[in-house]
Amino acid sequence: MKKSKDILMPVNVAGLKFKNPFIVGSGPTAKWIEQLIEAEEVGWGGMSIKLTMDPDPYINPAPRYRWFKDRNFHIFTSEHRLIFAEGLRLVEKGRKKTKDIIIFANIAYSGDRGLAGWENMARKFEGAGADAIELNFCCPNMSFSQEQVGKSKKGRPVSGASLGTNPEIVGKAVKSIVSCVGIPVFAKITPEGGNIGDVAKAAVSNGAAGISSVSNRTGTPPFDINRVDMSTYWLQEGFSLGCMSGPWLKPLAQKDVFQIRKAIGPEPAIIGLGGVQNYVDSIEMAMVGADLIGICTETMLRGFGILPKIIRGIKEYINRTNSKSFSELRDRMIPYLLSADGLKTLPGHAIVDRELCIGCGKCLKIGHCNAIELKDKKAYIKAEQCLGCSTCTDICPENAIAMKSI
């Protein structure tokens, strides 16, 4: 597959000239040189390798994925990652057989050598060819989730969200390997610890081009009432918790970004990542705060060549809407993002187009409601007693109630 001219919208972000503002999130559609070479291919702007560890990971089975497209996400705890000289292989490879994709080495150290790891991994992976370093701070989760169910132990290696929710060790990482290295350092960051944009702000005091959001969630996997012994995924026994990834995240992911751009300031650039499914999502990303969209779990249900019809629906929204460029768009929500004492109720109340109503009964058993009745088979709203909420206008199955303001 060969790209076209169609997926060029070009941006200059930390320095880097990027064909077009999307790249693929690390994870398992970045760890071989045949996804490389294809996602050039195809038009993206980036890829960020598959997590990348040194030591050798002291966990790293066969991987082991559901996707429960019934509830939008994608779930998985056994995972392999790449060790160092298979992610440094990657890169080195990468870069004689591509020509302008831009490469992350993305990075985790969990030795007992401490920063002078960290910098070894960032200076080697320079040395092989990679445009930028990202350190990841936010998987895997083996340590944090390790944690989370009692089990951490003394002398343990530490990865990750354990890492990752702590502004000053994520800031003296970060400026130790800036202070090594002449590409620039993006700092991936968990969102685990409540305080993602205090660890953001750190690692850009400290020199970080930029922040990388997550996209994924620590979360209990699906299990059967009836068989708690039975495990979620196949060829799997077991249970532990998981990554969870996919649409169902977007929200949360865009309140990350947003959180991170109010924190930093306009100048560090944000990749966005998490539920990124389409051009609208895109949008959406940008208008929160980001220069760069990753995404991760869509192409491992729907390949790489998802791309081109993203891309063509940004330019079809910016030339409708008369704007300049992808870049543009960026930080236009912001603004109408407010704290809770800045938000105004309005008096109305619901009203229902009796045409449309077929007295199904839905709305009346709405339990914080009083306001709704029965009269000659159509619902009636007593305006007095409407609360104003808008449940009934979203229940009703044949948009028959809508609000009304007074």
Ligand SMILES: Cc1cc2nc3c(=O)[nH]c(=O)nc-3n(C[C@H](O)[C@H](O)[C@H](O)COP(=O)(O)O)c2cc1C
Given for the second form:
Amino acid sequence: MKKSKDILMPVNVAGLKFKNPFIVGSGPTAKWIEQLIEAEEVGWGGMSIKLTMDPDPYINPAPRYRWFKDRNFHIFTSEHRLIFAEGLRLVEKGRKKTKDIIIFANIAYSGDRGLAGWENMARKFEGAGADAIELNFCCPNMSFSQEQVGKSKKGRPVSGASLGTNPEIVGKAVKSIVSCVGIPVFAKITPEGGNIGDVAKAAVSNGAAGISSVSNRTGTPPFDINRVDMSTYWLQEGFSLGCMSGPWLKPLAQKDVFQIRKAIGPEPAIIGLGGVQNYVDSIEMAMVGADLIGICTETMLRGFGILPKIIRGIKEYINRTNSKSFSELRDRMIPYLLSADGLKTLPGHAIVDRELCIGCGKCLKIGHCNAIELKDKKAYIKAEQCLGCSTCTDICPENAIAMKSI
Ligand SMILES: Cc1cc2nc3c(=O)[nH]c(=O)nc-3n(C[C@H](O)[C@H](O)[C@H](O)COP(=O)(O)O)c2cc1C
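Switch over from the form predicted alone to the form predicted together with the named molecule, please.
Following is the full complex, with the preceding chain placed first.
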């Protein structure tokens, strides 16, 4: 697929010029030079290359993935990262073979040189031609996975989400790395800790140009209750807590982006990732605070060719709503996300359309409701007992119940 003018939707973020706000999220579709070239050909604004580690990754098995389409999530633990020389080669070659795709180097240092090791990586990636650094404080599959199952030991390497849950560590690392490179530094942080906003604030107050969020969330992989020892994965024995991503993640990811935007204010950039599949997801992500949109799982499942349709959808939306640009959509939802005590419930009750009701009785079974009975083989709502909760409208298979305000 060749790039067309249709993919142009320029944005300036963190001093970088993107031809559109779409970034291929760090992962399996950002590992090889061919992928970088193809992403540019299709028209992606940027790519964050697969996590590069120095020293060589201390856990680095072959990739084993599962996509549970019926449950809308992707899950994995086993994953192969790049070693330092591979990452550098990819960026160096990629920079020469591509023109305007913005290349992020997603990096983690886990050796005993501490901050000097991080700085060395960042400097070398800048030298190789990376446009931005993305510090990986998010990977939950290495030391964090060991911690979660109670296997962490003193003296073992530490990386990813183990660091990203601690604002002090993130702040310190960002400060030292920002001081030694001229390109923007992003911190990719984890939702696995406490308040993600605190970590984001620590990163930007120490000089990060932006925050990438969200990475994956960890959960137990689906398992067979009759064979609990049997792995969910093909060609893999045993399982661990898995990294979950894809559409299932979207509401959680949007919450994280919202919280980060509230914490860091309007200036620093946010790359919003998590469950984005289409133009609506992308607009939603912008509306809760993202400047750029990262997509990983969807590119794994359907390739880079998803982009033009997403951009077409956004352009149509912008025209239809008389908006000026994609950037103008940012934060639109934020004023409407109130705290619980700011909400106003309105009086009212459910009503039944007797024409539509088939008398199946499903609404009578709602455990917290005493307001519904069958009368002449149709649901009947005792308005004075109706809580107004509206569960019945969602339970009814015939859409025969609606809410009426009074
Ligand atoms: C198989 C796989 C590998 C990933 N590897 C990395 C990685 O190396 N570095 C990183 O920062 N994020 C990594 N991620 C996280 C994604 O970049 C992204 O943040 C996350 O999956 C949520 O977005 P999505 O729902 O569009 O996939 C990986 C995700 C998947 C599914």
